[in-house]
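In the form predicted on its own, a lone chain appears below as structure tokens.
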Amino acid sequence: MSPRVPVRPDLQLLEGYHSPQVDVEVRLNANESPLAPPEAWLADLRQELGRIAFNRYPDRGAFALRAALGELHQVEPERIFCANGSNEVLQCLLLAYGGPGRRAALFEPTYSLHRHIAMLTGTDVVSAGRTAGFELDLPAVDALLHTHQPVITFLCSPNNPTGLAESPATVAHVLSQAPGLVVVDEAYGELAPTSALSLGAPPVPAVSVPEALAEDAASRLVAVRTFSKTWSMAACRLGYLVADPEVVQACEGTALPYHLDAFTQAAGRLALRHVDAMHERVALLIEQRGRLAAALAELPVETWPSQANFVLFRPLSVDAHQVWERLLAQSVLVRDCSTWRGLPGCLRVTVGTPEENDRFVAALRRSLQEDP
């Protein structure tokens, strides 16, 4: 018998991400967009696939797609790096600027990967919390940059799972504290009213950053984005950031040889062909949230605002585990927060469509009864 070969020490305790695949009617727990693709976007896509020389390797710098992302964002395409979702892309940041002796920043609660992902890098993590409301406490923010010295510093916006969006003021505030990158995750960015991306130049940044910041600032800001969410993509698996090209080059050299393959890019190139579909969806999700939200207003939970694609919601006199347990049995799904760094009898419940939103709030409002 061959010797056991022992894990890494330090991932052994380490736990994987999990988000439950279980077979419900209503799923409503991944913040995954509940519309399909737009029919021209499958129409172009099954066009392309014919084009595709499957016996050849891909585009390695995914080209064609960067262009198409770089005029989405009027930036040049050096600008724009892609991956197998924004979580790869956030793998190949750390890769690049993390690992033993460096320190990544994070804010909690927020995206549990920031930290899992950090850790399998080998990256140091140090963190704050954030207030009762889930924003963050600028001046706890400030002396874990000052004492630690991070060379990463993330935030999400709008932050998963609490559901704030950063404005433009904050981003730069901690610009100008942070000695290193500040990632700013915006998975679900374009649900939000604002974007880290208009501190960016090119184009003309919309928020003042004091003069002798703005270029350095500009340098060590990166945004990332991802298809899975409100272009309905998820599948894909197709995330990028936008950043200075130095950052881009750095990520280039952690990532594995031909890591997007030809049908990710193009489905991603092609979607890009249909914007107004994408933001059709959007107007429909953010209406839905304002629906979603005014129900539990009315039910005896706790919520807090949202700028994403999901609602944060504390119930008051049922245990948390106990509803989403009465919730599973009616084949309704959410996510289970209630165990998760700062959110105690927390859950996460994701905008569907109109009919599922109407099945889950009846669901919500049998499994808070006392005796359902």
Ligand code: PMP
Contents of the next structure:
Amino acid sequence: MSPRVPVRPDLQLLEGYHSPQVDVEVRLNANESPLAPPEAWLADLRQELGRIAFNRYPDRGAFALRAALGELHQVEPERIFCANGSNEVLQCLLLAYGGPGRRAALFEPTYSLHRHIAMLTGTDVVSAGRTAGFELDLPAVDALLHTHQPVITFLCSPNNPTGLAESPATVAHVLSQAPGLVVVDEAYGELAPTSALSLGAPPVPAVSVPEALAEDAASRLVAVRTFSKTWSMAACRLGYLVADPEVVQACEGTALPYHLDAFTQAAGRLALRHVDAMHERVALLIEQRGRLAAALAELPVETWPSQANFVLFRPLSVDAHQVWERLLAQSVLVRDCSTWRGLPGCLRVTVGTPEENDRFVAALRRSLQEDP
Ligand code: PMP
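Alt. form predicted in complex with the named molecule, vs. the form predicted on its own above:
Time for the whole complex; same chain goes first.
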């Protein structure tokens, strides 16, 4: 039966981005942290709960949270914009700078929501592929940018779902070629050795810079981060960007009033008291990522190096979707990327706890047999 009120026709063209939320014992499909947040953070949050004036609207400018994030990144709070997950940050950017007649550039395979949100906001998408190793193909990048003059160029570092981070020199090169904003999605940035934040505008950030950006380039660089991954706070929905104050103001202009609730603001602000615990988690995940990569190297799969909390792999002997189903039958859920642009036959596994990774490897070994 067709719906009584037709939705806008272009929505029908959009593929949904939804990982199935099925009940499994080993959930390695959404790149969440496998670890609960620190107990000490929960204790802080419980105390704070009693202090929230729930009858009042929250601080519209999220000033305390932005001040705490500013301290973390050694930038002024005016350079920070917070929203409900980094997806909402991306949406605000596209609402502010995209729209009909404007273009966003991206390099696929990459995070599919860049294309999805661009289309939702009526922004045209132009794209180029990557090299066989899923790195940026710089001549193709330059050609795309020169031909299409996009208002936003998306990079994803480390790139989801392929895994590698971009060096600051590469980001600086893209900035030198792109006419508009260069948005570096660093949802997994804490796990990577490099960050676009190292290229940021003054005051000089903590990480060393290969070469300082010219003022024009610095004002067009946007780094996007999230609390959903290494901060173990995916349930909270909190993400932010670090950028020129003009970009922050533009995003504020597109967000709904009071979009970021008081609880989430407090949760984020208090999390920043537990940076050491976050670093410990990152170290554990990096160690586990190494274990997972080593185990995959022993199996009949192709894999790619990862600087994030997931590993992309391609089964060589059995069809990828069949492997996904066989894993699910053993209560292990991974992401089936085999129908995504540029990723035929690929699956993505999130780094879990040591026990979860062991379960996954054992289940995968069985799933890759001709007759499991
Ligand atoms: N960017 C990238 C690259 C991601 O992988 C994700 C989560 N899958 C997000 C942004 C969105 O994260 P959130 O909205 O939870 O902050």
